[in-house]
Every structure is written in C-alpha cells, then in structure tokens.
Amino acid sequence: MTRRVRLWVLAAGLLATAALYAAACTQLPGFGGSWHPYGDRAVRAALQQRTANTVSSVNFDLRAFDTLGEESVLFASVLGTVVLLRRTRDEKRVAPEPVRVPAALRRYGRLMLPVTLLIGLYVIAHGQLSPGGGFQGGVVAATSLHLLYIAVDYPALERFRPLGLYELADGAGEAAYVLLGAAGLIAGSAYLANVLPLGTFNTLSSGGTVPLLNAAVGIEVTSAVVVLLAHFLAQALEIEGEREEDRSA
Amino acid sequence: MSLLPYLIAGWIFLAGVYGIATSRNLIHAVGCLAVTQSSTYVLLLSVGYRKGATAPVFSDAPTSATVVDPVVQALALTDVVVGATVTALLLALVVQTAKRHGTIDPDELSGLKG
C-alpha cells in the first residue's frame, strides 16, 4: 500500500470514528452534572472504612483486586524491559568517564536529594489521608536517587544504588501485595478484603489494610522506576555494540 | 457547551492516532501512543466532574462536602503509572530495533530478515 492510499484509508477511518464518537457524546450525561451513582457509593463506602482519601480507598480497598492486576502489568513491563535491555554477547561494557559538574548544581543536588526522598516517603505514608499514595510517592522517591546522577556523576549513582537489591525489592513489593490479599482469606473473609481494625478516621493508622497495600505498591513502584532508569542509563552510557562501530568505521 | 470536554478528549485521541499512523520514527510513534492514551485521562476526569464540588479527600473537608467522582480519578491514576511503564517497555523495543536493523523508520522495517 503506498503512502497516499494509506493516508486516504486513515482519513476515512478517523472521520468515521470522529462522527460516531461525537454522536455518542451527545448521549452522555452532561458535563459537571450531579448524577454520579458510582462516585456517591464509593464515597459512602470509603467513609465507612474510615479512609479520608477516597481515591486510595477505591484503589486499595473497594477495587483492590483490580489494582493487583494493574500492579502486575507494571511488574511484567519492568521484567520485559530488563530482558530487552540486557547486554548481549556482541556488546561490551565500558566504564563511563567522570564529568565535571558545576559547583552550584552539586550544592543544589545535595540539598534537594534528602528533601525529595522525604517528600516521596511522606506521600507514600499518607496515601490514606491526603492526595498521593504508593504509585505517586514511589515515582518521587525513585527520582530523588537520580539527583545523584545529575548533581554528581554516574559512578556516584552506581555506588548508592545496589541494583540487585532494587530488583529484589520490586519482586518483594509485588509478593507483599499478593500475600496481604491472602491475609483476608486466613481471617475468614474474601481475598484482599479489608480485615484489619479500621482505626480512627483521619489518622495515620486509619483505613485498615489500605496503608499496608499502599506501602507494598510504594516499594514496588520505587524499585521499578529505579530498575527501569538503571537499564536505560546503562544502554546510553555503558554498553557499546561492536556492530555499530563496524558500521561507522 | 457541556459537550466540549468530551469532544476535546476525542480530538486528543484522533490526533494521537493520526501521529502513530503517519509516523516515520518509532520514538515519535511511542510518543503519539502516550498522547492517545492521555485522551482517556481527559475523558475520565470530565466524566467524573461535578460543578462546585471539591476533591474527594476528606482530611481537611467536612464529610458532608460534595466531591467529584473518585472512581474515575482512581482509574486515571493507575492509567498514568501503567502507561509510563508500558512506554518504557516500548522504548526498550525501539532500542533493540535500532540495534538489530540500524533504522527506526517503520516504513523501512517491512522486509523479512532471517
């Protein structure tokens, strides 16, 4: 199929989709309306479970089983990336040269690293109370480590980032979520049921299993992002293919 | 114009699909897929919006407050994280494609090899 024909087929498909979608939109409940049957029920259920952040209650209590699925997608794609970005037989590993970093950038990095790490852990720990949780806080915590790469250099990042441990933690986070679900079965209820005491509303220990599942997801997302970035950085900085050199020579 | 947010979501979706179909660079195509996916965030959040309501977090609001729909927000949240890691997986595939075939133009990758 030539490019021209392909564009015509594409145009026809896009126009038809646009027309059907616009027609469907006219049947949707109006934007900003007050009819939200699922939302109202979710809010009621979250308050009953004494979880102040309704979104966390939906993710880790009402729809905890779905989150297990989403977490497994995350785990699987990290696994896939690690396998795809491994060093192959015809590639060799070279040590990247240390680079001089401006003093101001160095100071900024040293100052911001602990602050960013603390914010990440805070966001994970307060997932049941305020906006945030394991998913968001995990990304922030993982980012903090990489300030080392920006403010110092790559060898410094490698020293403070034992990759094997993070790979282990990634699996442990996923396993912790699965096992916490089994705790529901042992307690004589359903899988991933919220069986722990619910605590006092709007305190750090409220929400039953929500803070624990949040922590499990936090561990997994932190290590997942660290592992992902480690493999991409290794591809960019360390691994050199012989073939590419042959081609350019 | 109570339809406008829904139509914007549709527009972002179509723009992303157009980008993927006409792409001449796989990295660009992965970026377009992320655009296509972000249309779902706009659609989900506009479905859940309620006029005059606040965020569905009761740590500093009375429990009687009207809030926007938390279910769609939870969906958008996991969508963002999973989308980011799937993008990483696709980019890893692009790295391998570039190594094995020396090109990342999808039109040049049509021939069989082996």
Given for the second form:
Amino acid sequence: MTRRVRLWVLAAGLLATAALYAAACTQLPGFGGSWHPYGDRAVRAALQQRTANTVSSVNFDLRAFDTLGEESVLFASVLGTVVLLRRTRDEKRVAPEPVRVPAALRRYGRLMLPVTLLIGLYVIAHGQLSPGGGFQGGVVAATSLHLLYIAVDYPALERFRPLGLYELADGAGEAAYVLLGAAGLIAGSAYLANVLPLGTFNTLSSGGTVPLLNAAVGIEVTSAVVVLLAHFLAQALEIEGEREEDRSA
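Please give the other form, namely the form predicted alone, since only the form predicted together with its partner chain has been shown so far.
Here we give the lone chain, stripped of any partners or molecules.
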C-alpha cells in the first residue's frame, strides 16, 4: 500500500469518526441543565439492582465488561514490567545500603500502617455502598504495606512482603473476575450479567455480583501495585550491572 493510499484511508476514517461524533453531539442535553438522561438512567438502574453506590453499579453491573478491560490493562502492565525488569546475565543483586530513619518517623509509620490497611480494606468492602471500591481501596491497601519501606527500611519491607504470594493473588484476582462473568452464561443470560440474588438494599450483601466483582478487582489491584513497586524498588536498590573494568577483564 502506497503512502498516498494510506493517507486516503486515514482521511476516510477521520471523516467517518467526525460524522458519528457530530451526530452524537446533536442528542446531548443543553449545557447548564440539571437533567441528564444517562445519569437518571444510571441511578434508576442502580436502585433497581439494589446497589447504593451508582458509580459501582455502572462499573460492575451496567458496564462490567468495560471494567474487565480496565483491570486487564493493569494486569498486562504489571506482567510487562516484570518481564522487562527481570535480572539479566550481566546484572547481580547487591545488598542495599542501610538508611537511618528518624525515631519519630519510625513510630508514625508503624502506627499508620494498620490504620491505612484497615481503611483500604474498608473502601474495598464497602464499594457498592459508598464512594470507593476495588480500584481505590486496592491502591490504599498496597500503600499501607510500603509504609514499612518509608518508616523502617527496605529489608523490613522484604520480610513482610511474600512477593510470590502477591504474584499469585494478582493472577487470581484477574481470573476471579473472568470466571464470575461466566455465572451469567450458566444462568442463561449474558456474560457478566448480574444474576445473583440482589439482597437487601444498603447492606454489604446487596447488589448481586457487584460486591464480588468489586472484591476481585480489589485483590488484583492491591497485588498488582505491590508487585509493580517490588520490581521497581529491586531495580533501583538491589540490581547492579557489570562495570566496564569487569567486562574487559
């Protein structure tokens, strides 16, 4: 295909996209109004599915397949990082230099670690009831573990961070979301359809599959962030390449 033909194909695609965008804009509500058709429908659907948090209803019910894509992007990113940052034959591990942490910072970090972890788990568990969910709570939970690195030292983080288990949990969280979607197919509906009992509104067991999908995302995000930071920290603190004089020798 010549350059001129490729440009014509690109121009045709851009024109078609512009036409679809212009047609969609004609159906938008007026600026500054208090009524929005998508928002009203989303709230109505959330109440019908007994999910108190409309955002979680959208993420894990109305467009749960899109959320699977977002989770898979993070999973693939971590997998790619692990492959790219793996230790090569001309690299070796060295013990990181000890860092002296002020006593006040050490005490504050130890105090805030369980508090931050509890907040992260709370945000994950209550994602279908209040703002937050698996994505936000997973980042908070993963951050709590790394307070050991900030307030104590790197060896302390390594001792309390079984990396192999987190790598396994990362894959398990991704697999759980995929397999939960099959419940809709087994029930004779669509993939990722909300087919479980909806429970009582505004309780932890409400929303059908929403809390389960939310928990799967929380596990995957927490583990993914831990694994990602583990490889970045190892690359920055432990991995050392061969020096020029070693190579020449």
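Residue numbers count along the first chain shown, from 1. For the two forms, the rigid core is made up of the largest set of C-alpha atoms that agree within 1.5 Å on superposition. Predicted, not measured: the structure shown is a model, and the values here were computed from it.
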{"property": "Ala183 grouped with Ala216 as one rigid part between these two forms", "result": "yes"}
